[in-house]
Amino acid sequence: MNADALVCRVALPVPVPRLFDYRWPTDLPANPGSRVLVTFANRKLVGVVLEFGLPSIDIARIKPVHQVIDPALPVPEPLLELARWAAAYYCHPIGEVAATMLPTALRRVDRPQPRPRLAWNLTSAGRAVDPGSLTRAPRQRQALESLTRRPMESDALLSAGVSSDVLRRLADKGWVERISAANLSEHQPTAGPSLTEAQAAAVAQITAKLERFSPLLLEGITGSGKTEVYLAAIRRCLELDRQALVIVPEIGLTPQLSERFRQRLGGRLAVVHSGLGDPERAQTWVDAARGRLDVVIGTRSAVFTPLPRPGLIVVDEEHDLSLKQQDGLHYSARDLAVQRAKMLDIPVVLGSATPSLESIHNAETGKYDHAVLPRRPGAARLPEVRLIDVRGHLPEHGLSGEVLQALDQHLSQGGQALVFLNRRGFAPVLICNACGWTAECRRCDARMTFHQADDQLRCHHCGMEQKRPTLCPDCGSSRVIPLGVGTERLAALLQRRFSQVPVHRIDRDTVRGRTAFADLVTKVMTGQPCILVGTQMLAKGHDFPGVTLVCVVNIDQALFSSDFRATERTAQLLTQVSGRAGRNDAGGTVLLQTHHPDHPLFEQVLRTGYGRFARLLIRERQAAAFPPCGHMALLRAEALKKQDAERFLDAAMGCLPVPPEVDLYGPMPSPMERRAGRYRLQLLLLCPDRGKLQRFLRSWSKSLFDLKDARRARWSLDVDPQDSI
């Protein structure tokens, strides 16, 4: 191939499903995966070279590449292969897929570039300080105690709740010093508990197939020790000099998990999530690509971490909705992890106490191996679960007398309690007691939530905020009152009622900043009596050994949703929240307040357990040809004018003949028709055969880009949608 006439085909971050040709520099080798700076539509963009070829027109008419960025570090070919697969499967422009794979600092020339990962070490002066003397500086004491054991990387200290400000103050005193993480010697891993028979069998199942693709569903009840299985399998992986990737659904899970992994594995480990700065995330990507890391733990986007020595992928809490990207490229990190493991020919473990119906179905049909952890280790046992019938009662701000009595009992016995309410703010409704007016969002079909701490109304869908009105806008009455209970109001009530113990509120309003969640976990892990009040953030696999009582305040709101997945989600949530109790030998109790104690979901889940209930749901889905026994896609459109979204969807329905095996429903309004000032409509596609649906979607999606009405509306195609339809 003539180097003077070489053209590179570049994936650019633009919503166009094609590659773009640019003239390649004659003095550089042709490396697919190179990041390049090019001119596109009078602006500079960073793209990724996917392939090379000869020009089809005069080479002089083709724009040149302005710069090849870091030629020694191209995007690895396995990631390019994954990008091509994702673009085809999710029917998404390849350039936007390639951009999604890269940390922000690696796809922008005007952002901070990667910088070496740092660690902290005690100086001789710091070793002379008694941490116990720092009674008025608990964070500084915690930092010194942590560094006494060994030097630690910045993100490890962050995961333990030690902020960069604390470290800077200690450095100013001359007690700690920064060193390069590359200079850290690997510490000796600590031994873990003996594995149960079921855990050992699961580990053997995984490690027997470390050299080939093998998906395994690890189904273990809450507290059964799935993490110990991950650790043992990863340790074997590291002995073979292979890398492991661990994906978790929430940033809140990483502090506990990462520190546990560091102590037990002793190797080179890094954490990647949205709470880190752009340079830190980019450096983790670079270190992983160069083989400097043994284990990477991260949230959804970590599925794109380079692995030159791939050995094992683990997806923890594989059922969690957070693993599905809801905008841009609508990918599932779980499904991409399975596909990536297949491409790399390595095993992938999907772990959960409440597996998704898709994973259970794949295990039942033989596509996945299956391992079960049926009980908790040692003397720990599942908690006792009781339904509290609140019909005909008016609980004090949402809490029945039986719940308050149980809280008194468990706290007086030295236990901790978790009170679950999946509703943020002080009150979900602000209402006029004179005329019935309610505060509604001007931009969404939703009521605004009252937040008393800020004296504000806030829309949890579009983020709009406004001051609480002192008079009713409709009738002028001053009788404007908050109605209902949110976590803010509930926490205030409990703090007044149980003033002898701290009440920690854990939701998206309180857990802000890089160390906020770690700080709360540190307080809870002291084991002192306290009450945790929170939303779904508390139901995602956290291990709080001191919690002996879990109270679910309002589970009823999830029982009557129009979403066909609502029953599955509610059963998962109920099981996960209940599983936070009794994770030690002391046992535990779960109280569920409900106005519908006879609802069949309670009867089936509490009597038979989630596993059997999920398999009953699969039989129902099979009869309706719904996922996981059928396959689904959603075409969404939104516009400032409703008719523009309608016109686009009408045009989409007629641009290609729909094959008889594909059922198309709509156009119909989305569950929330107006959001952030835009009207939202959708088309639903169902097909019993995934391959046939995929073939139609690939042709159809290409036609959608050419529709004239596509310019009037924002649209997206969601393959395997997980949110409400």
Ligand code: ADP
Given for the second form:
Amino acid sequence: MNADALVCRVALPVPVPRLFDYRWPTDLPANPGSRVLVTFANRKLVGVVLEFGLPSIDIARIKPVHQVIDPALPVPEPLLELARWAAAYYCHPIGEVAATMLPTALRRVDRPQPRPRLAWNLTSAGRAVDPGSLTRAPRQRQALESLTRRPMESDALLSAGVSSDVLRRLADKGWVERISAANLSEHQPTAGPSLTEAQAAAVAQITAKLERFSPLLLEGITGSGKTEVYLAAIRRCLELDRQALVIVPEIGLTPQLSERFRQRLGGRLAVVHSGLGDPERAQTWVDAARGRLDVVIGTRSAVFTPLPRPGLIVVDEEHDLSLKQQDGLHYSARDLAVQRAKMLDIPVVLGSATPSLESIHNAETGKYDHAVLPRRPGAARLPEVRLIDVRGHLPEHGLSGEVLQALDQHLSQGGQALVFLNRRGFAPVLICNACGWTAECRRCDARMTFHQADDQLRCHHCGMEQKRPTLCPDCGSSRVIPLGVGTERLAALLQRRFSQVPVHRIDRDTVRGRTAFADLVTKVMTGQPCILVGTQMLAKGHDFPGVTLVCVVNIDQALFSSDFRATERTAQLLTQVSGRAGRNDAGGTVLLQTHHPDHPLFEQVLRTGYGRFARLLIRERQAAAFPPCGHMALLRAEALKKQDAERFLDAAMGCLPVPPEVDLYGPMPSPMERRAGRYRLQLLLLCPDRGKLQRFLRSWSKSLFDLKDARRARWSLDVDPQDSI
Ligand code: ADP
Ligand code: ZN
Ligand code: ZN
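Having seen the form predicted on its own, could you give me the form predicted in complex with adenosine-5'-diphosphate?
Complete assembly follows, chain above in first position.
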């Protein structure tokens, strides 16, 4: 090929579903995956070269590539393949897919220099100090204790709750010193418990097929030892000098998890989470691409980590909604993980106590292998679950007499209690007692939540804030009062009622940043009696072994949602929250307050357990050809003027003949029709056959880009939507 006349086809981050041609510099090898700086519509953009070819017109008329960024570090071919697949499957412009895949810093020319990772080491002076003598400085003591075993990366210390402040103080005393993480000697992994029969069988099932694509659903109740299975399988993978990728819903909230992996695996491990800066993320990507990392643990976007020596992919809490990206490229990290494993010909393990109906269905139809951990190891027992009928006699503060009594009892016996309420803020409603006015968001079909700490009304949907009015804007009365209970109010109430123990609130308002949560964990892990009040943040995979009582204050609204997945999600949440109790030998109690004690969901979930309930739901879905037995896509449109969104969806419906197998519903308003000042509508597509739906979506989505009404509305196509119909 004449190198003077080579064009590269570039994926650019623009909402156009095609590649763009540029002249390739003659002096550089033509590597697909190269990141390039080019001019597009008078802007400078960074894109990724997917292909090379010969020009179809005079090469001199084709715009040149301005710069090839890090020519020695192209995006590896397997990731390009994944990008092509995702673009086709999700019907999304390839350039935006490529951009979603890369850490921000690698999509810039003026890339901040990757920062070498730092670690901390005890000096000889530090070794001479007895940590036990530091009774008045518990953080410093904890830092010294952690470092006695081995030098640790700053990030690992941070996850363990040791802030950089503490380290600086110790450095001032000359007890610790900074070293480059590259010099960390690999420590010996610590041994884990000997596996139960069920665990060993699951590990054997995974490791028997390490050399080929084999998806496995690991279904194990909370605390049954799924993580031990991952650890054992990953160790096997490390012995073979292969890399493991672990995807979790929220690593920032689970410092214990990353620390457990570090201690148990040895090897070179990196954790990717939202608390990392761009340079660190980029550095992890580069290290992984060069094969310098053995294990990468991260949230959703970690599914795009390069793996030159791929061995195993694990998706923990595979049912969790946060694995699905809800804007831009609407991808499911779980589904992409399975697709990636297929392309790389390696095993993938999907683990959960409450698997998604999709994965259960795949296991039932034989697409996935299946392993079950039916029991907690050792003496740990499952909690006893009781329904509390609160019809007609629930006091204003929202806690029944039984719940208060149980709290009294468990706390006085030295237990810890967890009170779950999925609603943050002080009160969900601010109401005028004189005329009935309520505070509503101007931009959304929603009420504003009252937050007492800063005396503000806040919309949880668009983020709008305003001062709390002292007088009713409608009638001028001063009787404007908060109605209902959120976590802020509940925590205050409980603190007054149980003043002898600390009450910790855990929600997005109180837990900002990783250290806040780690600090809290440190406090709770001392085992002292306390009450934890929080939203579903509490239900997410964090172990508080001292918790003997779990109270679910209000689950009722979830029972009557319009979303067809509401039952499944409620069952998952109930099971996950209940699973927080009785992690230790003492067993535990779960109390569920409800106005609908006869609701069949309670009966079924509590009596038969989540697994059986989920299988019943699948039978129901089968009849209606709903997911997982049928396949779904959602075309959403939003605009400042409702007609603009409507007109776009009407045009979309008419632009291609819809095959008879595809059912089309709508246009209909989205569950919250107006949000952040925009009207939102949607079209739902349903088809029993995935292939047929895919074929239609592909040609359809292409014509959507050409619709002239598309310019007046924001629109997106969501393949396998997870919420809101
Ligand atoms: P899961 O991931 O299913 O929630 P974990 O792997 O975190 O469960 O295990 C729950 C608890 O049980 C942990 O404290 C773990 O150390 C312990 N554990 C797991 N497997 C065993 C085993 N085979 N023997 C003893 N303890 C175990
Ligand atoms: Zn009023
Ligand atoms: Zn709003």
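For the two forms, the rigid core is made up of the largest set of C-alpha atoms that agree within 1.5 Å on superposition. Residue numbers count along the first chain shown, from 1. Being a predicted model, the structure only gives us computed values, none of them experimental.
Enquirer: Is Gln142 among the residues whose Cα moves by 2 Å or more between these two forms after superposition of the rigid core?
Expert: Yes; that C-alpha moves by at least 2 Å between these two forms.
Enquirer: Is the C-alpha displacement of Pro482 equal to or greater than 2 Å between these two forms once the rigid core has been superposed?
Expert: Result for Pro482: no, shift under 2 Å.
Enquirer: Hey, does Gly126 budge by 2 Å or more at the Cα between these two forms once the core is superposed?
Expert: Moves: yes, 2 Å or greater.
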